[in-house]
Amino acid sequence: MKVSIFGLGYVGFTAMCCIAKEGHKVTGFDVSEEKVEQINNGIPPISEPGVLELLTNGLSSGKINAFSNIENHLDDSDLAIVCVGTPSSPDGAHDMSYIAEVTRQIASKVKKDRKSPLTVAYRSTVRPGTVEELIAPIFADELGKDFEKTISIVYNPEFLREASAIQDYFEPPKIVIGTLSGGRNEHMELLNKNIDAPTFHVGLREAEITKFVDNSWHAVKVAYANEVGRICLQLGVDASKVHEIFVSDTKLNISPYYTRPGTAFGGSCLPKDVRAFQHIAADCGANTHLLDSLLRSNEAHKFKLYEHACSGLRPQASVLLVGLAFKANTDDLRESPSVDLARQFLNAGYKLSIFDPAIQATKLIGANLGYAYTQLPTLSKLLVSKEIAERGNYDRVVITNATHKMLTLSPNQSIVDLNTLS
């Protein structure tokens, strides 16, 4: 099968590598010529364990190539997967401009006389009703009201976690295939034939709402756990021991994921999807007071973490921040709570150094680059090597994620671990 992927960020690029590993030929498209050139030269545009090997194998076998223009590359494609971004708009809703533009491009390039319809599967998180009210009308405007003879639209949400994306691709918690009829699609069946996971064939709107429900639930768990953690911190209770007790109950409580008191939630999905879900709820009059409190609780936790991290520090003290991305082994800085923490340290006049080997300032691109330098203009000067981090005599070492496992820290140093609130 020949697969085309639109948008080569974390989701699209990972999918490209994994689909090629399955033996399909994958052509990727991205507006960033720099990103396209990197991929074709065997350089992953993201930091993600395992993708370099998959990219190298895909290029050497001729299964992977990338372009910045569609031209006639869709002519023999069986499946197109859309993975472009849906960032937050000022009102909290998702910005659908990238979805609309890519849809127009596909509609203008696909041949109307195809022998069988091109399956176009959308993986970007979108509001329920988007396929029927935005995407389908664009195809209809370009191809005519009988566009379904040329295009078969699918909504197929992804469930990838950064730093474990390859494993999550091949071992997802579930597969959700949304179609207008709620039935099967032959190309999606072929794409997923080697993946063993519960599969749901549903209508488009049921599929579209899935990521909102999942990501908001993850945010609820993080916010609840962190509120418990703040209470423990105030009362002198060992939050990690409370967490151990809580997650041991697999009959009445839930899994340990997202329920450990520690750092605030962040990254490219949870904050923006919670905002968008809040917007949807307000727009339809659902009055979701719990959802509406999540981001406020998360911001309160960020401030408490900062207070805890600099407690007892003298003015202009030296601080080593261990971990800047929201998660170890990734270079995604978008809405990372550690970026907010770093900015607070700098604004307070502390002498800040940052250790995070997954982040190379000169290799950040796209939205990740824009966010990083908007929030931390001096990022390149703040990053230090492992050697400097280990030998530096810092007044305080602040740990934000599992990056600290890469360092040998002196037990004589003043260490605050925000993962465990210790």
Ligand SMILES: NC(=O)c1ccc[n+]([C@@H]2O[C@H](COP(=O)([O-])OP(=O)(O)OC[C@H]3O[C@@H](n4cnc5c(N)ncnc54)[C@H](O)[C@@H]3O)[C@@H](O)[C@H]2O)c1
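Positions refer to the first chain, counted from 1. The structure presented is a predicted model; accordingly, all values stated were derived computationally and were not measured. What we label the rigid core is the largest C-alpha set whose atoms superpose within 1.5 Å from one form to the other. First, how it differs from the form predicted in complex with the named molecule.
- If you fit the rigid core between the two forms, you'll see the Cα of residue 377 move by 2 angstroms or more.
- Relative to the superposed core, residue 303 shifts its CA atom by 2 Å or more between the two forms.
- Treated as two rigid bodies, the chain shows a rotation of the smaller part against the larger of 175° between the two forms, based on C-alpha superposition.
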Second form
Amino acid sequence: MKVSIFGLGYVGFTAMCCIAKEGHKVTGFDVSEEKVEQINNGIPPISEPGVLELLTNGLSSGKINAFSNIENHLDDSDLAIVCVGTPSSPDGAHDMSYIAEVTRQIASKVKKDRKSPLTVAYRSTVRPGTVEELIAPIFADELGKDFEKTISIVYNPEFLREASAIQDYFEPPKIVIGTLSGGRNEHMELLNKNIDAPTFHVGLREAEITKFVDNSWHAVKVAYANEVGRICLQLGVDASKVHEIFVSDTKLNISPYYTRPGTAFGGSCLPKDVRAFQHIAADCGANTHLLDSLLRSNEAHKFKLYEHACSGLRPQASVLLVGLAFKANTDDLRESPSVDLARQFLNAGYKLSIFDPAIQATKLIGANLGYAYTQLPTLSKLLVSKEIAERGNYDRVVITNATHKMLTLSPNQSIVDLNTLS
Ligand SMILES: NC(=O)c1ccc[n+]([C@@H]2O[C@H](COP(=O)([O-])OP(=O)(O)OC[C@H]3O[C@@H](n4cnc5c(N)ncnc54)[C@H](O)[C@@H]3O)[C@@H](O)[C@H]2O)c1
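Coords for the form predicted in complex with the named molecule, given the form predicted on its own:
Following is the full complex, with the preceding chain placed first.
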């Protein structure tokens, strides 16, 4: 393939070297004439282990060339990869001017009578909607509404880390290919044919949001680890031992558990122990802002779930809540988010019924009984049997946990599943 790369910084220059090593012919473009000159003279514009050797080999085999102007170099390109910067604007949003500018340049130089469309793959980190709302309109302005005859747009986030960039290029944690249709792109298939990694073919927005979700998660992990570290330091606890125990748990801690967007956390342990850990941290002056934000974040989520569950419902509509305990197959109602949800439905005047076979109002005892009747004094009147739940013609069925697997619901029923946010 002939590959063009726009933006020869950390991402673009590394890609240039690695793609040339794969045997493709790579033409790089950068607005910085200094970078272009350095590259053509065999000097890497960045400090990164292994790139000098790849650049030297690429130049001597004629597989690498750099330019500061596109001229007619795009004519025989199969694939253009955009790696320009998206730095922070003063308001925190990404500055999209380099993306817009490079897109205009490509749009003005690509030939309309190409035999097959040029794939333009964006690797810069951009917010969801950028391709559809910024990039595609620029191509449409220049090339007309049927620009997809000339250009195939792909969003392909980059996961390399500086200092191990070459290894990360060839051994990425995953490959994400976003297209308008969510389908495959032949040039991206060819580019990645020797790379063994889980590959996801998705819509553009799912691909665009990936880096934000990943990078913010990394930041959460570091901030959380350091808050634990501060508490340990203050309490004279060995933080490295605590870390060893924490990461050894690959069932619940370092695992996909508790990472799925869905219902709020609740139950008899998580809220109680988070509150107590916050107290311990405050008591020893550890200043744990992330820990302090967890319960507020959970409350915000509960409110959003309520809004989502009753969206479009008329006043006084009938609602069946499926699952009242904090998870299926337990009668533990303490701090269950579904109890809050039920209370909100009742306060708003909806006709509420609840199905949860694990809960029999007459059998609740102790703290569980106290919590249930403090929060939902009319609980016994709200609970319905399986037969009634299945027969009832509810305006909305709201699923909160796996209890719904015990029901056969009509396919015409209006259902909101809070487990999957659908
Ligand atoms: N650096 C990383 O480790 C990393 C990892 C993954 C993703 N990313 C994302 O990739 C993107 C690029 O990051 P980077 O660190 O390589 O940036 P960088 O600043 O090192 O490189 C960007 C390059 O683009 C060039 N450029 C700007 N406008 C241009 C144009 N119109 N035509 C050609 N070249 C142009 C600049 O001169 C610069 O050399 C960013 O969106 C970043 O968030 C970076």
